[in-house]
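Next up is one chain by itself, shown in structure tokens, the form predicted alone.
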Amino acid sequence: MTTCININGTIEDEAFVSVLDHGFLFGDSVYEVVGTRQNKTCFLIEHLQRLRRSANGISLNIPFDDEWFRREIERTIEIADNQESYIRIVVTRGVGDIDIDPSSCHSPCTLIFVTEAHTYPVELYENGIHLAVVSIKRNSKDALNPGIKTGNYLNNVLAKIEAGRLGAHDALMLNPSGQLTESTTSNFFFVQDGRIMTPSLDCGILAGITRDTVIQMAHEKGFPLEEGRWPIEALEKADEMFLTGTIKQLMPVTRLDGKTIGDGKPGPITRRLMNFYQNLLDRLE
């Protein structure tokens, strides 16, 4: 495995940021994770668009244009020379005073981190994972909006810790109103009576790129799909569940709070969508 880190256009095997960087001190940063297929980036345009939306959401100026990112990502992938790559783009507020006031930060720091692709065990896709509904609530969109992909992930970290204590692979979080939102790093879908359901953006979730792709794909394939607001009780009659994300892609969920979903195996709609998504990635090559 080879890891290369590109900081503001300079590539190093090992790199460091200042302890005075506000990304380190206060989580004052935005980021994106990009996957590859045949070591070519997937959905890079969409990821860069969301990176800029996130930056705008915290009044952070990104010092480089999309062409710079495309060129530097390709260059860093080539030097890393992995079979498939995991790419993490981070833009921090930069070095400043030890004060939450960002006005002392004049030079944002841009990192492109490339390493060997992160993969999940095949058996998880074959058998599904276990989720636990946790007590940690998803951030209110009126406080720190989950639609902004920042480096401040403590809410999700705490949810992940609680899920682990409950013996689950991951957490399912509710918003302060008790409505379904998402997992720690993934969007959430469930299926009931052949209808695909997923929490709407106004529940306080990230506008996932894989989520958007699955929604579009479901519409194109004729699956009934609804975005809405649901309490946890809505899952009592769910036949299938799955998560979506850049690295997970479509991950089946077969247990919730220790209870089996459906027949305990990935359901037919989930499996079909998984196949459709893989075919879509194949066409991107």
Second form
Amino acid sequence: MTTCININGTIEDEAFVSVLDHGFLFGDSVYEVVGTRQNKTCFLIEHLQRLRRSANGISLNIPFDDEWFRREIERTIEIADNQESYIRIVVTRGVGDIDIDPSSCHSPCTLIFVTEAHTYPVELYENGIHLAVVSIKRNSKDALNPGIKTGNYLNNVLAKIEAGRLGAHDALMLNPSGQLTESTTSNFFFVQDGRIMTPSLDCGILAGITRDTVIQMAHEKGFPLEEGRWPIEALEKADEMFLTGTIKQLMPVTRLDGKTIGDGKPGPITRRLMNFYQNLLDRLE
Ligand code: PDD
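For comparison with the form predicted alone, please write out the form predicted in complex with N-(5'-phosphopyridoxyl)-D-alanine (PDD).
Expanding to the full complex; the earlier chain stays at the top.
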């Protein structure tokens, strides 16, 4: 495995950021995680668009254009020379005074971190994972909007710790009004009577690129799909559940709070969508 870090256009094996970078001090940064197929980036346009939306959401000016990102990402992937790559793009507020006011930060720091792709064990895709509904609520949209992918993930870190304590692989979080939202680094879907449901963006979730692709795919393949607001009780009659995200892609969920969902195996709609998604990745240019 080779890791290469591109820091403002210079590639290093190891890179360091200042202890006075506000990304480090306050989580004042934005980021994206991008995957590859045949070591070529997937959905890069969408990730760069979201990176810019996130930066706008925290009033951060990204000093480079998309062409620069495309070139530098390709160059870093090439030098890292892995079979498949995990790419993390981070733009921090940069170095400033040791004070929460970002006005002393004049140069954002742009990192492109490339390493060997992370993969989840096959058994998890075959058997599904265990989710726990945690007491930690997803950030309110009016506090730190989950639609902005900032480097401040403490909300999700706390949810992940709680899920681990509950013996689950990951957490399912509710918003402050008690509605379903998402997991710590993925979006959430459930299926009931052949109908696919997923929390709407206004519940306070990240507009996942995989989520969007799955929604489009479901429409194209003629599966009924509904985005909406649901309380936790809506899951009592769910036949299937799954998560979506760049790295896990579609991950079946077969236990919720220790209770088996359906027959305890990934359900038929989940499996069909997993197949469609793999085919779609194979067809990406
Ligand atoms: N996470 N929700 C949250 C809170 C996320 O952090 C992510 C992505 C998603 C799924 O979005 P997408 O399909 O665009 O990857 C949903 C990345 C993978 C991460 O932080 O590692």
